[in-house]
Every structure is written in structure tokens, then in C-alpha cells.
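Single chain ahead, by itself, as C-alpha cells, in the form predicted on its own.
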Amino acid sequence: MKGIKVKVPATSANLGAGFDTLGLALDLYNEFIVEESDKLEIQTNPKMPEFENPDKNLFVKVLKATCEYLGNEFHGVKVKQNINIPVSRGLGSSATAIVGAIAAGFAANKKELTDEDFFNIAYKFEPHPDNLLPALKGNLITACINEGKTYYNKIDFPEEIKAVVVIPDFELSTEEARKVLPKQIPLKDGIFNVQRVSLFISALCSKKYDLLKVAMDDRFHEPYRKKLIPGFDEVIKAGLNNGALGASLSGAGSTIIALSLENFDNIGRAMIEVFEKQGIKAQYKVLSVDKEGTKVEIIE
């Protein structure tokens, strides 16, 4: 075996009302190529000097932890990271590093990765299954943790719906986005979200897509986080006015995701125009749902 190549999809968590509950895998990928070496070498493409520092490289940290979990000493490795998912934009870039490293470590040791093994390692770095599991398993995932055990279900997302992700040119760390959240919410807001996340899942299952506009409303996190994103309400409105079924913050942001059956480019352009009026550059991508999750390839 010469090495291992791991391809991990982007994720969009929450999808409106499903705060810390729902996550969707998208066909935008980070790729990690790992080869044996006596020393630690890190290459990034495009070049990101911060990630080439082992102390700041999440993939390397998790790979080391995985080797130790499997009872092996970590000597060194040559890692090449092909980074296509924007960093700190709410598209699961950190989840790809965690999931990719665990998958690579188990493949290198010719061990089968169980859910229990995965959570034991992954939760040391990020305790959010709604972000991690779509990257590992693909598709739409709903997840929760109860008394230390993770429960999840994979839902087949309709192939005809595409995601228009609008990515503004500024980072928003999950830590920063968590700080603005209140410690408590009113009962009426809790009811509001339970109603809408239930409606969201049932609308997808019954293909009643006209319900998604209401179902993607949120009162848990977006009212607080939108203050960090200039023009947020107007961007959402521009997406809906141009044919989006529903729209919301992607993860902790700063990306905004719109779901649609058509008019993808019109939706993306309209949302970008609103950001530009705020003096913010942005780009959009039209993405399909990734149904398979992480793929591991042995390089001979």
C-alpha cells in the first residue's frame, strides 16, 4: 500500500429550524491523501500556510488521536490536502478534517470503523453529530445524543432539489456564532421550531415542497446570528423572490443556503447582488446532495 485517499463531502447543518439536529451532505469535497513517512509533511492545495503548521492542522491532530486510539504510535506521515470547501463559512470544513482523518486512520490499520469508534474519537474534537454524520454517511441526517449515546437516522433527500449556497467573502467561526446565542429561549419559540422541523421532514417525505418556505423559518439561532451577517434578511428574501423553496443560514454561517427545483442561477445571482449592496463580495455554487458520504481509496 502506497497510501490512502479520502474524499469527504461538505455539510450544511440546521437547515433552519433543525438547530443541532439536521445536517445535509453536499457534493463539494475536501480530499486528503495520506502516505507513509518517517517525518510529518503537510501540503495544501491551494496553499494555506496556517494549515501547514502541524499544531494548527485539525486533520493531523485527529489522525494522531486515531492512531493512538488504535494502540499505535504516531511517527509521521505525508499529508496532501486538496481544499475545496471554504473555511469558517458554515459548510463543514472542520468536519471533513475530523471525518477524513478517522477514516484514513482506520483504513491504514485495516480496521473496520464502527459508529462507536467514530464517536469516541470525533467527539473529542467536535460534539455535533448533525455536522459530522452527513460528512461520514451522506444524505440528510437527523441526530441526537441521549445519556451519552448517539441516535441518528438517514433520510433520503429528494434528488430533484438542489442547494444554492451563497458564500460571502468573510469568515464566521462557529465559536463566535455560538457566543451570540441566548442561554434560554421562550417556550413559544421552542414550539415554533418543533412545529417547523417536523413540517420540514414531512414535506420532504411527501414531496409537498411548497411547505418548505415556512418550514425553514427559525427562532433558535438565526435571529441572533443574523446580526453578524449584513443584509441577511434581504438575502433570504431575494432567494425566495426568485424561486427558492426555502432558505436559511448554513450551519453557523456565514454561508446562506437556498433549496430549489429550478432557477438556480437566478437565485444565486439575486442573493449575491444583495451582499454586494452591503459592500460584501460573494460567490454562489449550485450543489446536489451527496448520498454516499466519505469515500476511501487505497493507493497501491
Given for the second form:
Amino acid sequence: MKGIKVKVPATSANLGAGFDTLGLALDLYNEFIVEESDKLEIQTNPKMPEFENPDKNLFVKVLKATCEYLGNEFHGVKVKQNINIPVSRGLGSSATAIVGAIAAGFAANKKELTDEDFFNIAYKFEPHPDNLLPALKGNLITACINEGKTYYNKIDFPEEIKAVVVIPDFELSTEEARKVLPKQIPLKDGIFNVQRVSLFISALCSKKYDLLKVAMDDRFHEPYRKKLIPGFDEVIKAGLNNGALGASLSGAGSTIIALSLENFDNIGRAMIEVFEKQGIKAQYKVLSVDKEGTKVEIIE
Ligand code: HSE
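Next up, the form predicted together with L-homoserine in place of the form predicted on its own?
Shown next: the complete complex, the earlier chain at its head.
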């Protein structure tokens, strides 16, 4: 074996009311190519000096942890990272590094990766299944943790719906975006979200897409996080006014995701315009759901 290539999809967590519960895999990918080497070498494309520092490189940290977990000593490796997913924008870039490193570590050691192994390692780095699981398994995932064990289900997301992800030109770390959340939620807000997340899943399953607009509203995190995202309400409105089925913050932000059957470019342009009025540059991407999750290829 000359090396291992791992391709991991971007993810959009929460999807409105499904805070820490729902996540969708999208067809935008980070790639990690790992080759044997006596020393540790990291290359990033495009060049990102902070990620070429081994102490700051999440992929390398998780790869080391995976080797230790498997009872093997970590020798050097040559890692090449092709980074296509914008960093710290709520599109699961950290999850790609965690999932990619665990998958690469198990493949290199010719070990089958069980869910138990996966969570034992992954949760040390990121305790939320709503990015990790769709990155690993693909499609739409609903997950919960019960007495320390993770239970999840993969739901086939309708192919006709695409995601317009609007990515503003500023980073937002999940840590910062969780600090602004309250410790307690009023019962009426709990009811509000349970109603909507149930409606969201059932609307997709029965293709009643007109329900998605209401179903993607949220009271757990968006009311608090939107203070960190200038123009948030207006950006969402611009998406809906241009034909989106529903829209919400993607993960912890700063990206906003709109789901739609049509008008993708109009939706993206309209949402960007609102950000620009706030003096914030933004770009949009029209993405389809990824159904397969992480792919591992052995390079002979
Ligand atoms: N559910 C998480 C959050 C996703 O919104 O904070 C980011 O890991």
C-alpha cells in the first residue's frame, strides 16, 4: 500500500429546529491523502500555513489518537489536504478532518471501523453527532445520545431539493457561537422546536415541501446566534421571497442555508445582496445532497 485517500463531504447541521440533532451531507468535499514517511509533513491546498503546523492540524491530531486507540505507535506520515470547504463557517470543515483521520487510520491498520470505535475517538474532539455522522454516512441523519450511547437514523433526502449555501466572508467558531446560548430554554420554546423538527422530517418523507418554511424556524439557537450575523433575518427573508422552501443558519454559522426546488441562482444572489448591504462580502454555492458519506481509497 502506497497510501490512502479519503474524501469527506461538507455538512449542514441543525437545519433550523433540529439543534444538535439533524445534519445533512452536501456534495462539497475535503480530501486527505496520507502516505508513509519517516517524518511528519503536511501540505495544504490552497496553502493554509496555520494548518501546516502539526500542533494545530486537527487531521494529524486525530490520526495520532486513532493510532494510539488501535495500539500502534504513530510514526511520521506525509499528509496532503485538499481543502474545498470554507473553514469555521458552519459547513462541517472540522468534522471532515476528524472523520477523515479516523477512516484513514482504520484503513491503514486494516481494521473495520465500528460505530463504537468511531464515537470513542471522534467525541474526544467534537461532541456533536450532527456534523460527524452525515460526514461519515452521507444523506440526512437524525441522531440522539442516550446514556452515553449514540443512536441515529439515515433518512433519504429528496434529490430534487438542492441547498443554496450562502457563505459570508467571516469566520465564526462553534465555541464562540455556543457561548451565546442560554443555559435554559422556556417550555414554550421547547414545544415550538419539537413541533417544527417533527414537521420537518415528516414533510420531507411525504414530500409536502410547503411545510418546510415553518418547519425550519427555530427558538433554541438562532435567536441568540443571529446577533453575531449582521442582516441574518433579512438574508433568510431574501431566500424565502425568491422561492426557497425554507432557510436557516447552517450549523453554528456563519453560513446560511436555503433549501429549494428551483431558482437557485436567484436565491443565492438575493441573499448575497443583503449581506453586501451590511458591508459583508459573501459567496454562494448550489449543492446537492451527498448520499454516500466518506469514501476511502487505497493507493497501491
Ligand atoms: N449543532 C452544533 C451547533 C453544530 O449548532 O453548535 C456545530 O457543531
